[in-house]
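Here we start with a single chain on its own, the form predicted alone, put down as C-alpha cells.
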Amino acid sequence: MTLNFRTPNQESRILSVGSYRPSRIVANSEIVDRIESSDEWIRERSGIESRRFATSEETVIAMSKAASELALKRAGVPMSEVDAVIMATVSYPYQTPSGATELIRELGNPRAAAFDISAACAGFCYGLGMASDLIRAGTAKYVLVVGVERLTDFTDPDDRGTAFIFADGAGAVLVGPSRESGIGPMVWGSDATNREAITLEPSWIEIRDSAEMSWPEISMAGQTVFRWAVYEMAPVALEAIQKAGLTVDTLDAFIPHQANLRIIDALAKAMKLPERVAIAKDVRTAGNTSAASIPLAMDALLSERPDLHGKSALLIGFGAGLVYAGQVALLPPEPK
C-alpha cells in the first residue's frame, strides 16, 4: 500500500534572527571575591570579560517573547502564520507543561504546535535542524526556533569552576520556505559515556526524599569538556561543511556555541579556517548562555558585520550529555 500524498518541492532557510540580553551587566569584579579568583584569571581561562544576569522580571518566557517578537518583526511575518515553536532550554522551571506552550500563548497564537527540547548547548542546532526538516517535508510553513536560558537560577555563585561562566539571555530565528537550500544537513550525535561531565544535580526525587538536599545546581568537569570540545568537535564541524557542499575556503562565518574563547580559537585553528572567515566571539561580553548562545552570537555578529547578511555560516553546538549538533546555514537577509 502507498500513501497518496505529494511532498512539496521546497527548501528552507533562516528568514530572521532576534535576541534579548538581560539589562544587568555583571563584570568579573563582581564575581571574583566569592570564588577567590581574579579578573585576569577569568579572562585567561575563558575569555569572558562580563556577562548578563536576568532580573526577577526577565523570566525565561519574557526573554523568549522579546527575542521572538523581534525575529518576527524583522521577517515581516505575523505570529498567526507560525505553525510551530521549538524552544531549546534546560532552565525553564517547570517539568510540564512546556515553556513553548506558555510562549505561544504570550505571543498570541495558542494553537500552534509547541514543544521544548533538552539538548543543553546543542539545543539550538537540534531545533534548527528539526525546523528545516518540518518545512522541507511540508509539515509547517514557518517555524520559530528559540534558544533561551536563565542559568543563573542553577549556578552556585561560590563554585570556582562555573560561577564565572554561565549567564542568561534568549535568541530566536524564524525558519521558512525557500526556493533554494539555505540550511545544510545536520551532523549530530552524542558521547553519552561521558554524560556525567556536566550535570544538574540533585534530581527532583532526591530533593523530595531528603531533607538535606538543596536546590539543583550545575557542576562541570572543565578539563574533560574542554578536551572533548576541542578534539572531537573539529571533525564534526568539517563534516558539516563538507555535507553542505562547501570548504573552509568558501565559508563566510563561524558561529559556534559560546562556551569559552579558548575553545573557539582552538576549533578555528584545528579546522584551519582562513583569516577572512568571521568568527563570533560573543562569549566575551555574554558569557556562556547554553542554548541561547548561538542565536545571540548570530545577531551580534550581523550587527557588527551587516555585510554577512545572506552569507554562509557554520553553526555548531556542544554540551551536557555530551551531545552535539552542527550545520551550515545561510544567515538571514537584511531585515524588512
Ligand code: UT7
Second form
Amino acid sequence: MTLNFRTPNQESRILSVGSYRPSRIVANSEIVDRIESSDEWIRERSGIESRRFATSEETVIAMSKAASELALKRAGVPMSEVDAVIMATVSYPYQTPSGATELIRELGNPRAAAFDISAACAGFCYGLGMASDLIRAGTAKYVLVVGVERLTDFTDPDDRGTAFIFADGAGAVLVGPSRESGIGPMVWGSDATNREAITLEPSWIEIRDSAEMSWPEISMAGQTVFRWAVYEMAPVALEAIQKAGLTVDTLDAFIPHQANLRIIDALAKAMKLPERVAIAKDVRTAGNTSAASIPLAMDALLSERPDLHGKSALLIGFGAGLVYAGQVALLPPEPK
Ligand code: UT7
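Same protein, the form predicted in complex with the named molecule this time rather than the form predicted alone?
Let's see the whole complex now, leading with the same chain.
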C-alpha cells in the first residue's frame, strides 16, 4: 500500500528579515552600581557597551508584531498567505495559549498554524530549520519565524552574573519556497548533562507551594556555558558549513548567537574564518537577547553591509539546555 501523493520538488530560503529594538538604550553606567561592576569590566568581558530594555508597552507581542510586519513588508507577502508562525521565546509570560497564537491574531491571520518553541538561544535556528523542512515537504508555503525576548522581566538587576548581559528585542524572518537551495541542513543537538548551567527558576509549582519562593529569574553558570560554547560549537559550525556544500573560504558571513563578543571572536578563530568573512557583532549595542539575537544581528549586518543581501551566512545558536543548532542560509535578497 502506498499513499497517493508526491512531495513537491522545491527548496526553501529566507525571503526577508525584520527586527524591532526597544526604544530605551541602557548604557553600562546605568547597570554597574547595583552589581559592583564597571563599564570597563563589562566591555572587556562581554563586549557589551549598551543594550535595549523594553518599556511596559513594548511587550513580547508588540515587539514581535513590529518585527514581523517589517519582514512581511520587505518580502511583499501579505500575512493572509502565511501558513504557519513559529515563535522562539523563553519570556512570553503565559504558559498557554502560545505567544504565536496571540501574534497571528494581532497580525490579522488568526487561522494560520502557530506554536512556540522553547530552545532558548538556539530557538531561532531550531525554528528556521523546521520552517525550511515544512516548506520543502510541501506542508507550508510561507512560514514566519520570530525570535523574541523580554529577558528583563526574568533577570535580577542585582545579579552580577546576568544583569549586564541580558536584554530585550525581536527579529523575524519570512521563509518561503525557492528553486535554489537557500537553507542548508541543520546541525543540532544538546548537552543535557549540563542542563542546570542556565535555569529560570523556581517553577510555578514551587512558587505556589512555598511562602519564600518568588518571581522566577535566570541564573547562569557563566564560565561553564562560556567554555562549552567556545570548545563545542566550533565543530558544529564547521559541520553546518560542510553540510551546505561550502567551506570557510566560500562563506560570506558569520551571524552567531550574540552571547558575548569573546565567544564570537573565539569561534571565528577556532574555525579559522578568513578576514573577508563578515562577522555580526550586534552584541555590543544589543546585549544578549537570546532567541532574538540572530535575526536582530542579521538585520543590523544587512543595513551596514547591503552587499551581503543574497550571500551565504553561517547561523548558530546555543544556550539553556544546553541546546544548539546551526545552519548556513542565504541572506534575504534586497527588499522589494
Ligand atoms: O545566551 C545563552 C548562553 N550564554 C552565554 O553564552 C554566556 C556565557 N558566559 C559568559 O559570557 C561569561 O561567563 C560572562 C560574561 C557571563 C562572565 O564573564 P567571565 O569572564 O566568565 O567572568 P567570571 O564569572 O569568570 O568572573 C571573573 C571575575 C571574578 O573575580 P575573581 O574571582 O577573578 O576575582 C568575578 O567575581 O570577575 C568577577 N565578576 C565581576 N566583576 C565585575 C563576576 N561578575 C562581575 C561583574 N562585574 N558583573
